[in-house]
Amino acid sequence: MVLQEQQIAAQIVEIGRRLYERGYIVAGDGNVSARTSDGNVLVTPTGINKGFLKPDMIVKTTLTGQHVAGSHRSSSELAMHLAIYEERPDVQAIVHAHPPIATGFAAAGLALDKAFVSEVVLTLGCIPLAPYGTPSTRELPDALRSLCHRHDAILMANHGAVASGPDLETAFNRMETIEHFARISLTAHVLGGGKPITGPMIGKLIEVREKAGLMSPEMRCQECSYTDEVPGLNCPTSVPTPVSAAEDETVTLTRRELIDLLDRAAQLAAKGNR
């Protein structure tokens, strides 16, 4: 590996150690990846405890999943990482783990989509629940494609969580935030139910995070109900299209996006009948 790739590999090893020490993964769970300057990807190997990796165990592949270097096989969930990289050119690193409390929410079919903590609204927004997809198949990356454009942190039904970012440190910090917020949400439920931030207060937080560059305007309307309460929230209505999308490819829309499209179609039809 060149020097820059050696540094990235060392960072991946460090992230794996932290995930294991915090109990976010056990045994061969989880996977971590990062882009390289030559347009390829470094990713953790399959079947090895990520808490005890060494830099020379890290695997290099292309963005289409072809093996480039490394004596081990790449993660069996590499396709999930590659799907996010394809949809999000700004993402440079991805962390997937099974943090216990957050994964409990995912197993219960619950998203972390209540505005209980201002810092979470500022840094992540809501954390949606992607539908179940069988690990190591196309089901899993396909389940994430429609959500990853507007979310840097996603729960996966009956599976775990995935966090992405501009670098490995940020992606790991977002994974920590997922589990921390899951603990807070569970505690609030045990104490009789949380009292979420509402309406105009959420609008102020969205303004703050966009002015501070914490999240882009394109991500202000996420897969959660609390943004519906924000007066005058201007949601982008364009539906991102994968670079490799074919004309006959299945396109998944969120409920909000579908309603926006139907509204615009109705408006165009009304104008045409005048």
Ligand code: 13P
The other form holds:
Amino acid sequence: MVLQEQQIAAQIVEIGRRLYERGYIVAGDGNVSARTSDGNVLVTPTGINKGFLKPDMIVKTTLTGQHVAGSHRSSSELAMHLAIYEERPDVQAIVHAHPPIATGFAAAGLALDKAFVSEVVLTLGCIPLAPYGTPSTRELPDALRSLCHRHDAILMANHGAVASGPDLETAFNRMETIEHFARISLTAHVLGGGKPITGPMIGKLIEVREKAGLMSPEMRCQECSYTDEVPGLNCPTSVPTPVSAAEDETVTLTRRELIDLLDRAAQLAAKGNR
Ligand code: 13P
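Right, the form predicted alone is done; let's see the coordinates for the form predicted in complex with the ligand.
Starting with the chain above, the whole complex follows.
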């Protein structure tokens, strides 16, 4: 491994240690990956406790999943990481874990999509729930492909959570925010129910986060019930097409993407009738 890759491998080890220490993973849970400068990926090995990794256990693969280097087998969820890298060229690192409170929401079929905490609206927006997919199959990457365009933090039904970012540190911090927000949401529920921030106030938060460069306008209209309530929220209309979809393949669209798609079709039809 070249120096830059050794540094990334050491960082992946450190993130695994933190995930274990924070109780976000136990036993063989979780996986962590990052892009390398030569266009490949470094990823954790499968089935090993990620709290106690050594840098030489980290595996290098291509973006299509071919083994490049390392004596271990790569994560069984490598395809999920590669799908996110494929959809999001800006993403440099991905962390998957099973933090207990957030995973409790995912097991109960509940998204973390209410605007209960201003800081979460500012940094992540809402955290949607991706449909269930069998681990290690294509179902899981397919469930995440469309959501990952507008979300850096996603719950995975009956499974766990995934966070992505421009570096490993940010992806880990996002995982921490997911679990912290799940804890807060649960506390608010126990205390009689959270009181969500309302539409116009959310509009102001979105303005603040875009001015501060915390989230791009492309992520303005997420899979949250609350973005529908924001007056005058102008959603960018680019609808991402899942890159790997063949002509006859079933694709999944989020509700927002379906609305955008229908809006665009209606606009085109109106133009054609003029
Ligand atoms: P791996 O050890 O194969 O990465 O799998 C862990 C996991 O959390 C699967 O969801």
